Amino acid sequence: MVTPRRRLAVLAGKATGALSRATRRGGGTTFPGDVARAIDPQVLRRLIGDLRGGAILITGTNGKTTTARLVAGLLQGMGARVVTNRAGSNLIYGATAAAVAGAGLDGRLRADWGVFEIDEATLPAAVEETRPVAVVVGNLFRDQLDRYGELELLARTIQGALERLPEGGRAVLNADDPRVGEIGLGLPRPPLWYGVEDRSVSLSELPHAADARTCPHCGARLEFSAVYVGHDGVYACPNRDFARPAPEVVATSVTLDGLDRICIEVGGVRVEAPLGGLYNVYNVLAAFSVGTVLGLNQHFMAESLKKAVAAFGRQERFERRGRRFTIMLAKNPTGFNEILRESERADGRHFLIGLNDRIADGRDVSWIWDVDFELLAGRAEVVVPSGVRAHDMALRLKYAEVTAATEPEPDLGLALDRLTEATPEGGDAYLLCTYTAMLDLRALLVQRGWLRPYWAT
């Protein structure tokens, strides 16, 4: 039964974002989901309960927004009606926003299921009112100290939601991440874990700027026999306390061509999916993980996710001027030194660095020296700080003696102008930002007519 409450809450909200929309105020993503949990604070708790199969939830530092668009697209890929805040506004409020979008004027959601990309701290809120029949935490990195605190804390409110998961839910858990794994050893229920095996595309030792390096248990500095993303890899405590838990979902001969696809086998199945990076093959495989705790079938996933697309801002690309852009969000040390690193193997030379220092990015910009910047010196032709933080880039850029950085430019459309000049016709130019810097360009580019606004992409 749809109470005249819940009602007016969800058309209080869809008029709310409406006008956001048409004001060009905004797109409409969380201002909606404060108004109607105003009007309604059980508003996402209703809604969720109309949902058919269920809510699925994705959460972790980096790549919460691809792997959660990758799961709607194996949902919807069997024809399924899907709700999910593909904007990336991943707070309470924007999960809101995403079921309100979806409801009906009656008050009623009109889906089969919910796909959430959830902030980690949100996460005990989120689990509560969505009551999930899969969690999928993807790793734990280094990220906004002055609002998240250390990993070990963060990973004990993960685990926290996650005893609180109801009967019959799942946690998904990349095994490759200690952090993560000790989380998963501590649930009442086991998780279904996933992981990478090939050591091909792995290092030998951890980078410098590697966050779980000690076993949660005793203390002991953890041994890596792989690494492949940040802190994730093979490990084991040499006193035997903590181990990688063995993976059920295995991602095995990787193939990484640039940013324009990668390759894995994954039980006897070769998975394809236009996308870049060793960090990706994560996203696709946790995507993977969860259709298996869902029962799908494998070449069917294998087939949906050969159309992935890429969400806005994250490896998104077009081409202007006789220029081929590409956007790649970076937030935290980890994944910029992976975005590094396979520019490096595309053999990127031209780059704009947006650095802001706004909530959503964390106010301490001092992450930006465990960031490994040395790869771009002797390659790089051009760099160009921007953003309201430009001139500690431009800092941290000389101490990495990267002789092609400029002056920096806070303007961000002045930089891009810049950066434009600097690339030859035919050439590639990548724009790494931190988040807001990402929206602010984007913003620009779509002022620009070069992009659609991100909520319509």
The other form holds:
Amino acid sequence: MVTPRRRLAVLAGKATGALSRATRRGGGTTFPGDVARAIDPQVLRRLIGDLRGGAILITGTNGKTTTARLVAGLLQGMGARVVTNRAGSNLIYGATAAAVAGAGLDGRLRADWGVFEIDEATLPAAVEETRPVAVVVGNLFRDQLDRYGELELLARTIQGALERLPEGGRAVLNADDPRVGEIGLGLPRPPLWYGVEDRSVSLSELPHAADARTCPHCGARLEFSAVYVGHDGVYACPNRDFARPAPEVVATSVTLDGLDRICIEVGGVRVEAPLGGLYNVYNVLAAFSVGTVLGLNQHFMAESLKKAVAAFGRQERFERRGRRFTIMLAKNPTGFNEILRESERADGRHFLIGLNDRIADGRDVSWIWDVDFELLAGRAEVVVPSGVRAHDMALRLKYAEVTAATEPEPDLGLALDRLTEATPEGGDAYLLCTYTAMLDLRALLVQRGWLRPYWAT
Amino acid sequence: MAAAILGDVSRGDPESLTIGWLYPELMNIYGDRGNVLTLYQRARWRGLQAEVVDLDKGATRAMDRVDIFFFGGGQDREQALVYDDLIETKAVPLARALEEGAVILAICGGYQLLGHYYQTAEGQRFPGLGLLDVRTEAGPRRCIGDVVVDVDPELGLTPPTLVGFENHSGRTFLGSGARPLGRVRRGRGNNEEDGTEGAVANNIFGSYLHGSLLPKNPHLADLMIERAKRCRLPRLDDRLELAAHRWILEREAARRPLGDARAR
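Could the form predicted in complex with its partner chain be given as well, to go with the form predicted alone?
And the full complex, kicking off with our chain again.
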């Protein structure tokens, strides 16, 4: 039954969203949620009750947006109606706004599934209100300590949320991440584990930015027989107190084709996706695992994933003035190291690095010293440090002896012009940005007519 | 101790700089590597043979020839893991090295561990190394934000400021055996009460500043190298470092009338 209060909440939320878009204040991806919840705090819970399938939540430090997009794509491929908070508004207000936007004027949510990317710290509230059928935890890396606090506390928060999953709700966890492994092994009901098994894409050692180096039980240094992304790999405690859980959904025969394509084998099925990088192997595998929980056909999923499209600001590409540009979002050391490695695989040589320190980026920029910018030394032909903290970025590059770095240029527009000039025609240029720098840069590109607005992607 | 600093020239080779990094795997929260990298590169750029020695759990290798120790902060779990090893295997060689004129920079958790003790909110005390006359108590809330420090003039630094970012809940109080590194112009510093930030005693430096601290404060990095090597260093081209330093000063100055308004 639709209560008058719920209907009013939905209508007010929808009006707010329409107003926000009309006045070009953004996509109206969060504020309608605030308005609707102010009128009916239970509005999300009630709307979720209309879903025929149910809600699926995606959390973790890196890969939330892409994984959510892939899962939504799988469901849409079956003809299902899916509501998502795809614009990266991943607090409870963002999820509410998405549900409100998907509701009709009668206050009912007209959809089969809700797929929501959820901020790690918001997971308890989201589980409580959406009673999900599946929750993905992709990884846990150090990220914005000034905002989230230490990893330890966040892991406990996530574990507490997963312990309260409703009957029939399944945790879908990355077995390769030791922190996620620790969380999952402590759950009352067994999760679905997924992981990568292909030594040919393993790094030779843990990167400096790795966090989960020690056994949660005895404190011994974990032994890694493979390292894939950050501290994600195949690990075991030398005292046998803790080890990577055996994954049920496994990616083997991994092929990375620059930024253009990844190819894996899952349970004898060849899965291909037009995305780049090992971190996207994990995103694809997570989506595949959710599909497994929902009982989707493997061959159907493989077909559907071939048509995957990167989310906004994540490996988003466009061509202008005879150059090909790729926007890559990097929010933390592990994510940044991965995109540096990807650009290396693609033989990238021309870069803009946009570093901001707003709340959503983390106000402390110390983390750039944990990123292996040394990977650019001797390879890059131009690197333009930009964004609010362009000066800090320039300094980081100096100490990494990246001699191709230019003077800092805080203005993203001028920095983009400088990069365009320095990139030969027919060449590739990479725009590596923190979250708000990516938003600023995208807004600028939309203004110049180079890209579509994000709520239209 | 003063006599040892002035008189002992046997430590190390004048053409080299050895940096001992205490627990690089476990005590490396948020950008501590930047401090080590700054010391390393600034030595190299002056033609010194620079080397970083990792001092992980159990390791004491080369502690007797380290010129500058670096001791960073860690998350609670990691800090608990290094504690016994610090007391059992590092305390004695570290104290000896400092007596022989080595320098140490300790940040945040490392700073607290150099002091007499850390007292938890429940009143439990964990003894530190007692190398620095400071004590730390758990505070009611975290101090997080940009910091500008007017540095102790005795240190003779130009520019006379330090910039960084603090993120700590411990409140550190200095005894008479340590001087503050400086006074906070912006931010909270040691304990939110007395306006001080960090502590210095001879060649022992403690601070709450991340950022990382040394890249944007090259004058402090050079002071440490000069103290460790007992020499005057030729100047480097620090335009980029000082521009980044000045940028923080200017932004914080512009924010001042707004009181404690946060970045938007």
